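First, one chain by itself in structure tokens, the form predicted alone.
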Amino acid sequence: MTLPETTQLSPTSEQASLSGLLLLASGRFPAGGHAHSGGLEAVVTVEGVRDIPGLEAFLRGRTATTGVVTAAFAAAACAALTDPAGCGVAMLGELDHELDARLPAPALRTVSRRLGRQMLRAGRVVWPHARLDELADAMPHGPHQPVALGAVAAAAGLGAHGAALAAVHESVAGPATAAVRLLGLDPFAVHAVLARLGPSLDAIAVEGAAHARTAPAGLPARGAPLLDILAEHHATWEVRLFAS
């Protein structure tokens, strides 16, 4: 069924879309992604991370793997729900079986939709939208994250170019804010790091707005397995700065 025409999830206005960005994008937005250093935190602990370069290095791995998956599947979940034909919400849980897939170590299936969760709860408030309810009704659980961005980047009148962007920048940004914390880096040399990632970020959600109608099985795949495991330690510990 189509939505009535008021109620479209469509772009708006350049100008609009590009607010809609710039706020989802935001560290501020309150999605919960401050609590969380994208698996820095052990990688710091167990692999001796300590300084720019080595952030660095993190970031172009996070960036080429992470951040591939997240861009594709979030402008695919912004796709969906763009859809004229009504069928938005099943396709979202296509999305969501196969991302769950895509995620081998529990604690990140975890952390994926606790951030869904909040993702989603933070985009209702802020986007009001008949298919962000029935999202939320349809996954009380929770959608993983980049499924929820791409569905709340929908309701901020962005595109799948957009809901990409916005999803490899959050890949980044969360580790390298939480590398500052963690490792008392100087700030701006942390923000140096982060535009020379703009580049690759750029391509990346280049490449992931292409899969916007791609079969939800035929999304990008790549993974990083000593992340993986590390999550698994990590969530073991009793004291900890993040809580992933």
The other form holds:
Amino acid sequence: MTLPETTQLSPTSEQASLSGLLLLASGRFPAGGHAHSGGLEAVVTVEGVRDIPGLEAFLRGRTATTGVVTAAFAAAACAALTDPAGCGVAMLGELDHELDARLPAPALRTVSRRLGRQMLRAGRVVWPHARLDELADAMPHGPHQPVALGAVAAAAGLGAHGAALAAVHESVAGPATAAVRLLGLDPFAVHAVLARLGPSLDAIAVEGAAHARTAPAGLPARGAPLLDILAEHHATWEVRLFAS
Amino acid sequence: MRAAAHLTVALAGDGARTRITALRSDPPLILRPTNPAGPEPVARWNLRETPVVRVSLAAGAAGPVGGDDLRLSVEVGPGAALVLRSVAATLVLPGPHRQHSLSETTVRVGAGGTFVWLPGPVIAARGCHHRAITHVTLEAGARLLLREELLLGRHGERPGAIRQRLRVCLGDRPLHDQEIALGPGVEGWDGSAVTGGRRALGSLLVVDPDWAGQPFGLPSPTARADTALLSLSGPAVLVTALADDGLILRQRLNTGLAALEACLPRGCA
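To complete the pair, please output the form predicted together with the partner chain; the form predicted alone was given just before.
Expanding to the full complex; the earlier chain stays at the top.
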């Protein structure tokens, strides 16, 4: 029996972007996310969340609100740069205004811009791209995090779906990691929660990607009133482990 | 039931009063001019001394019930002032064939106009499947006070599914856009990110062009984390609160508004 001659296999474009997605969605990506608990620190103190079921209910609510909005905006921002018909950086400005209107809590707007700035700074070095430089020049205070994430995803060669998936994953992975540090929960059990959330995250990423060409005004606007209220209170605490 | 009611008010020729120029009730949406009842909110707007017109919205039938499609459009002319209240709470009920119900409200406030909207609470009864959309457009210099209160089920009752979206624009630029989705079929809605198991939530949105460009340092109206004054990205503040029942919710919103008003005369900057 003769073995077939080895041929050079080249990945499809979808496969090629997977390593970019893993890099971008990794908790180790140096975009500053580790300093934030996504509202979990306030929830632990004020609402008394202590255990795995409480964490899971929190994460499900966060995914269905912040996660849905973040995924859709990241997808739209990515498409604005990757679509031949996309309007580029001008569209990112419009998306940024729309996101501002969807973040009533000033503390959360500040955090979102800070994380956006850090994401863009990292992204410009990791995946250098003229559009990222243009975006940084156009928004010196930093774009909102989902807009920056979508733009960096485009520079990393991802499409709208990859951008949405990275965004929604990031919206739960941060608070889940924080839960281990804040509550001393078993990291295996916490990751089991993330695995159970998988189908929801996948569905939200698909829904987000479907919004890639939606007019900015029509993008999702799901709010989480308790996260808004707690974020303002948390911002006044003198002693806290996380920045948000 | 399908209904489309309409209300237009405009400043009368001499500028001394606001006049109702069109009022079309369409059952179950019944519009009635009313006399002032109780103190007007936002003292600094001095509505008692302003040419203001007051109208009440009453429900001519139970509901909205599943299958209903209710639309209300309101236009406040340039410089005119309208206070719209509703007479009672709105109980949203399921329909006989599990259909969804919809209420859509469209508001346009002309330049320098004032619109105060104080509807009663919306109660999402068990089994309801309701969607409410409110779209407000404010022209240059227009002021707005808008209250929304949502109670999740009647006493001791699990709520139905409800989605409420409020979008407010200054001209063509978005100022505030939030959708609340709660009840069966919505993931995590009673978890500690969204309501934390509380049964009442609401907000008071105050838009005042005098605040443009002012940085707000707003106080925390209560020591507990149940109410917050949120300074929006624009000349507006959102008082938002959660509570275990409608009475406490109303108190918290009023406390929040009082805290906001208390810091305004001193400029708050």
